[in-house]
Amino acid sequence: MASYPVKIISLQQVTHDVKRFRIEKPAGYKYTPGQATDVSVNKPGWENETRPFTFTSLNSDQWLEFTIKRYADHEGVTNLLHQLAEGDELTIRDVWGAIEYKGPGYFIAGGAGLTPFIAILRELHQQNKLDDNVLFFSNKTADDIIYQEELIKMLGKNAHFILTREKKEGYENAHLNKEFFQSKITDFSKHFYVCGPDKMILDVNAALEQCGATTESLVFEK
């Protein structure tokens, strides 16, 4: 597998534990929105510690972008990434990933599981093709929501924000289960794009199938 050393161009705090990393883009490097690559930090002892991150930039951008949540209690790669500065060097590899836009439907994300959908939604918005798509984005609290303003700007009333551990005006307090989907969705023949923690993916997929969605309509990273 090819590897590419790249430097960090800029960093931006997105939420209390999520940062946006913009990095150099190797010549000829291409990917499909929704795809990812394996990333490591070029510091002694960390060169072979790879983690998968999804591109949140578009191919038309002159940089690559990742939106990365920090798991400080792990003392791992994400914790180290959040301590880096502009000019520090990463290594990226070839692209991979099975989450690809196949047509209008429902995007269902839990927390940092939104990241594979960001580039897809941005590209559809750029192409004026977002109208028939709906987002259900579940987080523990409102402070955990990534890119809320941008999502509302792109999707309008089709952006639904669900909180599981907080009750707050303007947000729905609920869980992504069979009852929730039956109350929100009338057409289960559309595509369903699902991403989040492993258990959430299993539970959501099972609930959607109970509601009438077909296995073929579920798009997720296997």
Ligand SMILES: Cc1cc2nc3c(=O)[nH]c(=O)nc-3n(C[C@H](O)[C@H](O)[C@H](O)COP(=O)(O)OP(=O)(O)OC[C@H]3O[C@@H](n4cnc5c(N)ncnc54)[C@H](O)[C@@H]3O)c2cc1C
Contents of the next structure:
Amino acid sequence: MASYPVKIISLQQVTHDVKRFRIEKPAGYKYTPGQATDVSVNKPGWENETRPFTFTSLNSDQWLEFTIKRYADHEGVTNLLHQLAEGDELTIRDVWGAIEYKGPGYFIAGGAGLTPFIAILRELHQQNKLDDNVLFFSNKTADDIIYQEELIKMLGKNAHFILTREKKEGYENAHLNKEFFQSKITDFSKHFYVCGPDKMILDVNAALEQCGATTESLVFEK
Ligand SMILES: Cc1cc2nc3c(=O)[nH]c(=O)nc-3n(C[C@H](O)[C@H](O)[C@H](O)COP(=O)(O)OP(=O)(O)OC[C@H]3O[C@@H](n4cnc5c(N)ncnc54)[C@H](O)[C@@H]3O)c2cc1C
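Return one more block: the form predicted together with the ligand, after the form predicted on its own shown previously.
Shown next: the complete complex, the earlier chain at its head.
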């Protein structure tokens, strides 16, 4: 497997526990929006600690971008990544991943599970092809929502924000279950793109199948 040392070009705080990393792009490096690569940090003792992260940049960008949530409760890779500075070096590897755009439908994300959809939605927006797509984005609180303004700008009323642990005007409180989907969706023959914690993926896929979605119409990381 090829590996590429790349420097961090810029860092930006996105939410209280999510940062945007822009890094150098190796010549000729390409991916399909929705795909990820294995990343490690070039610091002594961390070189072999690889973790997968999804590109949130577009192929037309001159940099690669990751949007990374930190787990501060233990000394893992995301905790270290959030302590890095511009100029620090990462290693990225070949691209992989099962999530890719197959046609208009419903994007259902929980927390940092939004990341594969960011690149897909940004590319569709750039191509003026976003119209028939709808996002349901579930988070614990409004402060956890990644790129909220941009999502509203791109999707307008087709961006639905759901909160599970906070009541706030303008946001829905709901669980992503059969009743929720039946109340929001009429056409279950469209594509469904699902990404989030493992349990959420299982629960959402089961609910969608109960509503009539077919296994072939569900796109998620297996
Ligand atoms: C294909 C794919 C793409 C992904 N893309 C992204 C992305 O774009 N952005 C993003 O933010 N994430 C993404 N993830 C998730 C990301 O890979 C993980 O968050 C990351 O691997 C965690 O690494 P870590 O070393 O910090 O935690 P790890 O040590 O690997 O732990 C992972 C999980 O276990 C828990 N855990 C482990 N050990 C402890 C401990 N001692 N105490 C408490 N909790 C513990 C953590 O809370 C965390 O939930 C992706 C995952 C996959 C599979």
